[in-house]
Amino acid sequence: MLKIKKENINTLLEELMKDYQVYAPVKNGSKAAFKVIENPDDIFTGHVKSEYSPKSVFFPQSEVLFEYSKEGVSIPEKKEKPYLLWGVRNCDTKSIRMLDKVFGNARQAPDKDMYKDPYWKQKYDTSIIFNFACNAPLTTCFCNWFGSGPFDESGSDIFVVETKDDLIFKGISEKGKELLKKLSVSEISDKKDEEAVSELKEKAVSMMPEVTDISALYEKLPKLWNEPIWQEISSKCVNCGACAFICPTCHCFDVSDEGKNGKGKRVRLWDSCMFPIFTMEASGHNPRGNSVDRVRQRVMHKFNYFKDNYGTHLCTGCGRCVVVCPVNLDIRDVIKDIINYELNKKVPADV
């Protein structure tokens, strides 16, 4: 492992940003949201974990795939560095590696390939994470439910433990390991910072919740389709899609052309199953016209549809749906909701 003394990090990033374009953590209002920074200075450190997901990053919010005109389609070009991500834990980089999945190669089923978007390809392929360890988790974070950590090096290209007075680097994937060997500000670390890693180590696993066995999540949920939890579950949810804007996994979007006068562009934009008109037919038929089906789908699609897609829960506990919920439906209960319940529940009767 390689380290690097804290007065020494404003000299590694100015460093990397003439190789790459860096995102990291940065002020947005009161809290922090993945930006391009152009001085090492505008990284916000006074946060655990930011409260806006870096998937933006790859997957913006508002894209244009194209524009067009009477002459003809073109292409905005990008030319643009690697992409370089600083800062961000692991909840994070292992939803990108999911999102990966669906926007990168993409499959439904083992051995039959689906289309590669060039859009999250051309910024994801060649980029770097630097995952960086959660010394202090927070109260809503349960990570450890899907077999993760606070100190999960799985996904990263370069894991990064803060001690008090250095930065300790560890190469996880190969590019990762290659860009280590560059890196002229570092030094070889030592046992004594080994041992400082274990110690923030046992005591960041201390932090975290008690593990929910979810063993049983997957097989249960297609059992209760037609059982009356939905119902239970969907009545405090108001459908406002802010769980779904803020997750760092949800990648749902509508495609908008916006033009006039013989011009235009076509628009990617996030969007939520959350939202009525999503689902809304043009014949006007909405197969998901109340509130209860939407909560079911979204429900279902993470911790059912895309484990049977690619192995693994659409859910990485960040717990930010649990801070944003303007009605404190925590997923984390529902989860448990689920686990729990009795097949066959009966309805109780109405007074």
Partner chain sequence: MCNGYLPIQMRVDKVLTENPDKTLKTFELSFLKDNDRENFKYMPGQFCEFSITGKGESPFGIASSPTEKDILKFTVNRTGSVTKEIHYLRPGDIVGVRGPLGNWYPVGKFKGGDVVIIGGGFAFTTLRSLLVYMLEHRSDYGKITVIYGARNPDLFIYKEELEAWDKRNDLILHLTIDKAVEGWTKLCGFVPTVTKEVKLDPKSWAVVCGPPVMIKFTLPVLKEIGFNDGMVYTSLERRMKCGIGKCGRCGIGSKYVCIDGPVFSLEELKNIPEAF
The other form holds:
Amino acid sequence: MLKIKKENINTLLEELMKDYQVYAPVKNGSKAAFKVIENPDDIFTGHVKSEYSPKSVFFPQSEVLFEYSKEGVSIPEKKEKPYLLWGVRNCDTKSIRMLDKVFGNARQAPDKDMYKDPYWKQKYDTSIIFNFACNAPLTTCFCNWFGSGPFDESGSDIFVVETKDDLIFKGISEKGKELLKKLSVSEISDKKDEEAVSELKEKAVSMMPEVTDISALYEKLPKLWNEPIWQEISSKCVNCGACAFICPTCHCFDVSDEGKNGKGKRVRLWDSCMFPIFTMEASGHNPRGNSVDRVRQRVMHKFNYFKDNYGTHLCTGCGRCVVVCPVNLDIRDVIKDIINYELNKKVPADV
Amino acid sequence: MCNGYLPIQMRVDKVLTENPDKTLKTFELSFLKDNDRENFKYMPGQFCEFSITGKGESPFGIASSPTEKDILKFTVNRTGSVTKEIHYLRPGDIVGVRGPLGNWYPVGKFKGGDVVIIGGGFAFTTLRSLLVYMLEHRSDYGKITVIYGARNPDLFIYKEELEAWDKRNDLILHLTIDKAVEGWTKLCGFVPTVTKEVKLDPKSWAVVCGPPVMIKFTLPVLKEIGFNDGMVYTSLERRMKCGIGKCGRCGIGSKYVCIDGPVFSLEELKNIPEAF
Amino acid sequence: MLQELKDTVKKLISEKKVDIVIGWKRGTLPGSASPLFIQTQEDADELIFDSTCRNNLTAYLTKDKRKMSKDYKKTGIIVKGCDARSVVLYAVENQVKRENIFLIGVPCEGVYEKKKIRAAVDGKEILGIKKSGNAVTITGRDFEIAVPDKDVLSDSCIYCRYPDALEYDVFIGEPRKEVDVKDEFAAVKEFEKKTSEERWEYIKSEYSKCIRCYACRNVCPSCYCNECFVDQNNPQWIGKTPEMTDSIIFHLIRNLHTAGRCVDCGSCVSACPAEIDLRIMSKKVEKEIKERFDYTAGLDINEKPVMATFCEHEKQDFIMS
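Next up, the form predicted in complex with its partner chain. The previous block was the form predicted alone.
Every component of the complex follows; first up is the chain already shown.
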């Protein structure tokens, strides 16, 4: 493991900024979001986790697919340095790796490039993620339900632990190890540092909530399809898109042409399965016409469908939706309610 | 890098109005570039994203058959904002097309077997593609039966071709309308009822496409006759936006209609409550 | 008071005077409450009412998402002053029949604003919030601070003249009566003193934070259109991007659509994940309506909606000649 003194972080970042476009948490209004930094001092570390997830680095809320005019279509040429993400928590690192399964690959035809997303790949394939351990997880964190934890290194390119005076670096991926070799400001860490790291880890892990066993979730969900539990869960949902837009793994989008007089751009925009128009067809028919259907869809997609297709839950337990939901529809409660739901129990006739 | 979001440009060559109300039009398109023409290889049942830049993009099943060289046909029902704009198109206009997308009717599996095609209203588009394809390779297939229903005689699409198919003796065509009208000499009654009456061989392959209510009532009839779920196919419609399995709008269960379909066997749909 | 509230609700349920009662229960986050739908006596045991009961629950009466007023013959609902005004608005606008709603009024001492609490502790996570007199103690993992309650109460509450339900079927607790807030439009007047450039800069910087999640619209009791103009695509009125111009159009049109109809409950402000100052424009519109038409939304169930009436003597100086 390597380390640098905290006072040298800016020097390191300046060095990295020569070769990379560096994204890090910066102040966005009263909250933190991942944005490209022009100066190491732009970085804002005051919040444990950026309130807006870093998915927007690779999958912005609005992204131009191409420009069109009467002459035809053209893709705006982008010459960018590779992306480097600094200060990412493991829940978000994992989310980005999940999204790559969707955008970077083609599950039904892995060899066909037309099914891979070029806009994602252009940014993602050369990117590198500095995953920072969480010394003080929030009470809304529940990554440990998904087998992860505040000091989970998996998925990182470079794993970073912030100790009292230093940042300790550990290369995880080949890409990460290569980069660490090239950095000029680092020194080798010693046993004392390792002790400090394990001490921090122990403390952080102890701050995590009790683990809820979610192993039954995937198989149980389809059996609940017609159960009244969905009425109960969805009753308070107001069908806004706050949870989906704040979620690091939600990735559904809309495509819209923006322009006039034959000139403009086709853009893709984040969308949410909570919105009634998400599935509305031109005929007026809506396959998911009510809130119950839509809330069920979101839960099914996260904890059943995605696992069917990609082998993992589409949730990393970051807890952002818990914080942001205007009616406190807490996904942790939803998961627990589903797990504890008794199938075949008698339902009063008037429900 | 290959870009699945980028349409190729095609020219509208012919516009055919299919019904007196002018709500259904068939557009015949040709390729502008030679390499687009060469690269565009498709099978019956696949779909395209059809766009007019600035107005938006919508998915449509390809109505032409791969055996009809160098052109693509789409039949468009005017319902929303994009289809309205498409209906304004005139010969010579340039449009964007992405595709071919999705899977196709398993014509390879059908080889040597009898095939029943059941369609309703303007959802006959990819069924036309399938039928034309099979007629071009007629000797590959056994008995071909077509049941095609519409609310009234005006609402059949491809009327000239229907007449020609009706005259052929290597194909059985049952045309039916919901309620008798003067001058109509073919069948009367809903598609499910006709399906029951015409005595189909349950060992056949079946392909069913039409409005949701038609599909809903036809499938149990096929089951009753004894068709095997694995041999009955349908093509699903959802609001596909990206067409390449990313945008999530066409999800039914864990399947995405755009990449896992649009063609599914009943066997595959059995455990997906959202499918119908 | 809470026990009386629970007993009243239980009685209503057991005597079948209502099919359902909407109230609040303790939320899963410190200092939060969550909507509670009460259909049995046991459900009522979860009821709470305090300064965390932020949501204007009347939104559940009309929204496409649940349409309580259609699902149930008679709906009971626990209302603060602003919430009750929403029900008056619904009745005036023929969205619900007043006789189908049973209003349980409660005395409101104002509710906490999430945004202000976060600001008071620099965005750190809070673990507890406790009120004692006019002070509020906020605790976190490594801090405990006490602030005057006006620092964390919603602006809508600080400037609220009608904390008690004016319209109710039963009132639990001691009403606070109409409050003299001196100048409810103080913030708007401050804003108006700025130059137009400064005002534009402020509006731009606030609305550029919008992520177009529509939480503001979806929690708003006055926004009950089955199809919102932003969702229409034939014609498409505005772009769907989160770019500032599109976002500003969305918010300003929403302000106009709720002109003379906004009860200043503050639901939009607290629902906004981007913490946009949504109130400045809605209050500005409210002030205009007050000055021009001497009208305040949701006060009089027999008065026609201000935007649906016209009198010849009304000021018309806004019409350009």
